[in-house]
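The data below hold one chain only, encoded as structure tokens and taken in the form predicted on its own.
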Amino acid sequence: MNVGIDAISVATAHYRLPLPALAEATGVDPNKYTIGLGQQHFSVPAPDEDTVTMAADAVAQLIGRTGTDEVRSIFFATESSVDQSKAAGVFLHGLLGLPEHVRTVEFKEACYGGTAALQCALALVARNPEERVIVVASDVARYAIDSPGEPTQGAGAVAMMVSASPRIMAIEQKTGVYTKDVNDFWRPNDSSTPFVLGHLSMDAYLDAFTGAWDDFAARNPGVKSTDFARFVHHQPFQKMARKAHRQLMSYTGDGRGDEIIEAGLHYSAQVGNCYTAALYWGIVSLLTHDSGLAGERIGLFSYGSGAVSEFFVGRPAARYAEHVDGAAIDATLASREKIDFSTYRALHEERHVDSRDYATPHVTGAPYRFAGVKDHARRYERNKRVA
């Protein structure tokens, strides 16, 4: 029985900042960002947007195509959680008016959380093929001003309907996993931005890749990297994915170059780092930019700092291209409002870090918005400006 991704949709934030604008304002050669990192823009949330509103946008698109019959679980993956106790998926559930008879939980392990949620969803559907599971990964990557991570910020969500007999991509059962306690990236409870050790983070990423590959190979005797037509690697920025790919090619003796990952990199250069959603933006990018992959094996590498990783395999369905709307995604990205450096910095500094009452200005053009805080509780609502 095939189990996997039956439908998929994406959402991002209201604003975009071109990386050359950040470079010019901070005295950096723009090529360091556009060529060195491989990034062109990053998405910036409006004051009335967050992980829940982006997730709601993505899930609303998803269920508009699939309905909610036999949806018994909602798994929300994020490392930009809006509450220390209540799952972001519960806010989402109420905002969208989803069925009551579902389990709703939140997954966290840095950028790996989306894959943890997906794997749990696959297992549930394999146990009961009549059920379906909504998996949504949504994050805002926000780094300290003037830090090395600032140009790698971003925001976005990906929602997936997991089912038997998937129309987009089946996921193979055997995977390779790896965990090692590494302080390469972390965000304490009292900090609104993470602490990052850049060189250690890259080394941890590469070590986790070969570690997950070794476990995968041990569980799949005789497997070779040449068995895979394409790869999609976790992509906080393009250079990191390219380094991972070259590491695997060197490690396995595979002589192929970056041409087998290119189709999966288009969107990350436009939205920036989406943490738990980053790999899945890459998968959507691959499926919208390469229409000849039906039945092929696609190698997928998921990584979360700290560090946890997994190598797993997807096989696109026969007519997958009919179920991923690249034109709509391009239109979404093009519709973002371009902002200048000073506007971006003001938005970055305006973020609330307490639970005192406040109302947010009405900015976003998305279908759902974060209205503010009242009596210490976050309030969400449909956007009355959207038909």
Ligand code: HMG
Second form
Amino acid sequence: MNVGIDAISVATAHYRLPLPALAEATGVDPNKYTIGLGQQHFSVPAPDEDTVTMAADAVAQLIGRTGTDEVRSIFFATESSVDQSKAAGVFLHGLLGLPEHVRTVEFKEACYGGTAALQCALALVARNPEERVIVVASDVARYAIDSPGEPTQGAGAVAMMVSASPRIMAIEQKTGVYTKDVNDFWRPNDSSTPFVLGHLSMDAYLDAFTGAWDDFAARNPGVKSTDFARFVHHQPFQKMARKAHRQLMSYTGDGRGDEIIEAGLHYSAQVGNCYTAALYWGIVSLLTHDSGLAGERIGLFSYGSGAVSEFFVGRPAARYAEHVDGAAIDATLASREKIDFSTYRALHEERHVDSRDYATPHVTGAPYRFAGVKDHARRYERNKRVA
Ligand code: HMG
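Let me have the form predicted in complex with the ligand next, following on from the form predicted on its own.
Next comes the full complex, and the chain you just saw is listed first.
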């Protein structure tokens, strides 16, 4: 039985900062960011946006196409959660008026959380093929100002309908997994930005890639990297995916170059790191920029600092290209409001991290907004400015 992604949609934040503006204002050669990291812009949330509003936007688009019949679970993956107890998906459930008879849970393990949620959804659907599961990965990557991570910020969400007989991409059952306790990137409860050992994190990512590949190869005797037509890797910034690709090619003796990852890299360079959603932005990028992949095997690599990784395999369905709308995604990205460096830094400084009462200004053009905090509880609402 085929189980996998039947529909997929994306959302991002209201603003975008061009990387050259950050570089020029901080005295860095812009080529370091645009060539060295491979990034063009990052998305910046408005004060009335967060992980829940971006996820609500993506899920609303998704269920507009698929409906909610037989949806029995909503899995929300994030590492920029808005509450320590209540799952972000429960806010989203109320905001979208989703059916009561669903289980709603939050998943966390840094950027790997989206893949953990997807694998659990696949297992539930395999157990009962009548059921469907909504998986949504949504994050705001926000680093300390003037830190090396600052140019790799971003914001975005990806929502997926997981079902039997998927119209976009079946996911194969056998995967390779790997866990190693390493302090490369973490965010303690009292900090709104992560602690990062950037170069250690790159090494940990590459080690976790070969670790997951080795486990995959042990469970699939005779597999070769040349069995895969394309690869999509977790992409905190474009160059990291290129480094991962070179690592696998040299590890396996596969002589192929970046042409087999290129189509999966377009959107991450525009939105920045979306943590749990980053790999899935890459998959959407591949499927919207390469229409000849039906039936091929696509190698997918997910990494979450800390560190957990998984190598798994997608197989695009016969008519997948009819179910992904690249023009709509391009329009969403182009509609973001461009901001200058000082506006970006003011937004960065302004973000509330406490639960005092406050109301947010009306800024976002997205369909749902974060209205502020009242009686210590976060309030969300439909955006009356959007028809
Ligand atoms: P850095 O140390 O300031 O940068 O920050 P660098 O000196 O390593 O330079 C970066 C690249 O730019 C290099 O390319 C330079 O040569 C090049 P490379 O040699 O590596 O190919 N460069 C230039 N190129 C053209 N013209 C120039 C120029 N100058 C330099 N003038 C670092 C880089 C990644 C450390 C930093 O951005 C950072 O800390 N980022 C956050 C951590 C991160 O993204 N790590 C990635 C792996 S871990 C991961 O993916 C998990 C994560 O998503 C979190 C989670 O799981 O939740 C982050």
